[in-house]
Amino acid sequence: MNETIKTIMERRSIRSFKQEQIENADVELIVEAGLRAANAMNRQTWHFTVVQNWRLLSDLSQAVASVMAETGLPSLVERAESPAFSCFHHAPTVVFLSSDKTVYSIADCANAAQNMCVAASSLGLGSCYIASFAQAFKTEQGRKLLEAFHLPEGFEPVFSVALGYADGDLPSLKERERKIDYIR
């Protein structure tokens, strides 16, 4: 099998990261994945964000689990009141799309972040593709944080990718559904 059907094949997502920072060589190689990703018409309807500073992502943590908890879900809540959560898995880095919001631009953030975490694992990094925390940055508290990513006119954050060396062992490769038609 040829190395980049084998890196697809073998991706996982990672939530559960080691605290050491990843080197910014490969930081770069991850970004400029995301830069090649295909496109509509190539119009390149995405901003990046590499964060890596752990105040700020502590604190877009701790708005979505104030959101979380504000749901009623008790899964959620529970998750949110752990004083070990962290949507981005405790991962040093973090990449965040944001979208332009025009018709294409969903898609476009969605391959440029599949191409990151395939990229990270070809270098032996984890990753972890996340949407969840976007909610955060409805509230007042996220509106504020988000100031810090000195975002272009009418860009919000869809994606992120949590990247980072896996702290443990890799879970296990789980079964696909075979959902497929052929029309011939």
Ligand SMILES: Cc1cc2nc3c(=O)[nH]c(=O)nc-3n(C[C@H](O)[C@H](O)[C@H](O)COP(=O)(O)O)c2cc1C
Contents of the next structure:
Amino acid sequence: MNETIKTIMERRSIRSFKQEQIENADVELIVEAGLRAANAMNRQTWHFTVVQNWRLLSDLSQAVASVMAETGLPSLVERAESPAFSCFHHAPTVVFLSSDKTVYSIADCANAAQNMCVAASSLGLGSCYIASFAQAFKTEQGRKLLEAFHLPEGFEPVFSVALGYADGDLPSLKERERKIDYIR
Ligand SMILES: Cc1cc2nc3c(=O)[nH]c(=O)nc-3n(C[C@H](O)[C@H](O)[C@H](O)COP(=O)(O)O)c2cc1C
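The structure above corresponds to the form predicted alone; please provide the structure of the form predicted together with this ligand.
Up next: the whole complex, starting with the chain shown before.
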């Protein structure tokens, strides 16, 4: 198996990170890999925001927790109230992908996120693709926090990639169903 296929096969979502920050050079390489993603008509309808500020990540996570708690669903309330809750799994770096909401922008942002996860894996780093944080922006507190992003007009974060050194063993593969037809 060549190295690229091997990296794709071995990537896993990591949900436990060491607190140690990753190297700037790695962050830059991962973001560069995100920028190289296929994107519709090369319009690059994304904006990358690299956040390494614990306070901002923790406040965003708290805003998500308050939305989860408000649902009243016991499983969500229990997770939200856990002192260990972090929708970013306590990763030291989170790269947010913001969309300009044009027709292919979600696909552009998704491709960039996946490229970054694979790039992180190739560098021996853990990554987790995360969308649940977007609930934070349903709250006033969350919308206020968004001001710190200084996003261009009309952009809104849709996905993020948590990055860091994995703490613990690589999770086992989540099996994929063979949802495939070949028409020849
Ligand atoms: C659009 C999207 C949103 C996701 N959101 C979350 C999330 O909010 N939190 C999380 O822990 N994982 C999230 N994931 C990761 C998936 O749960 C994970 O990719 C899936 O369970 C398969 O596991 P694997 O990545 O280890 O192969 C998301 C993945 C995608 C593509």
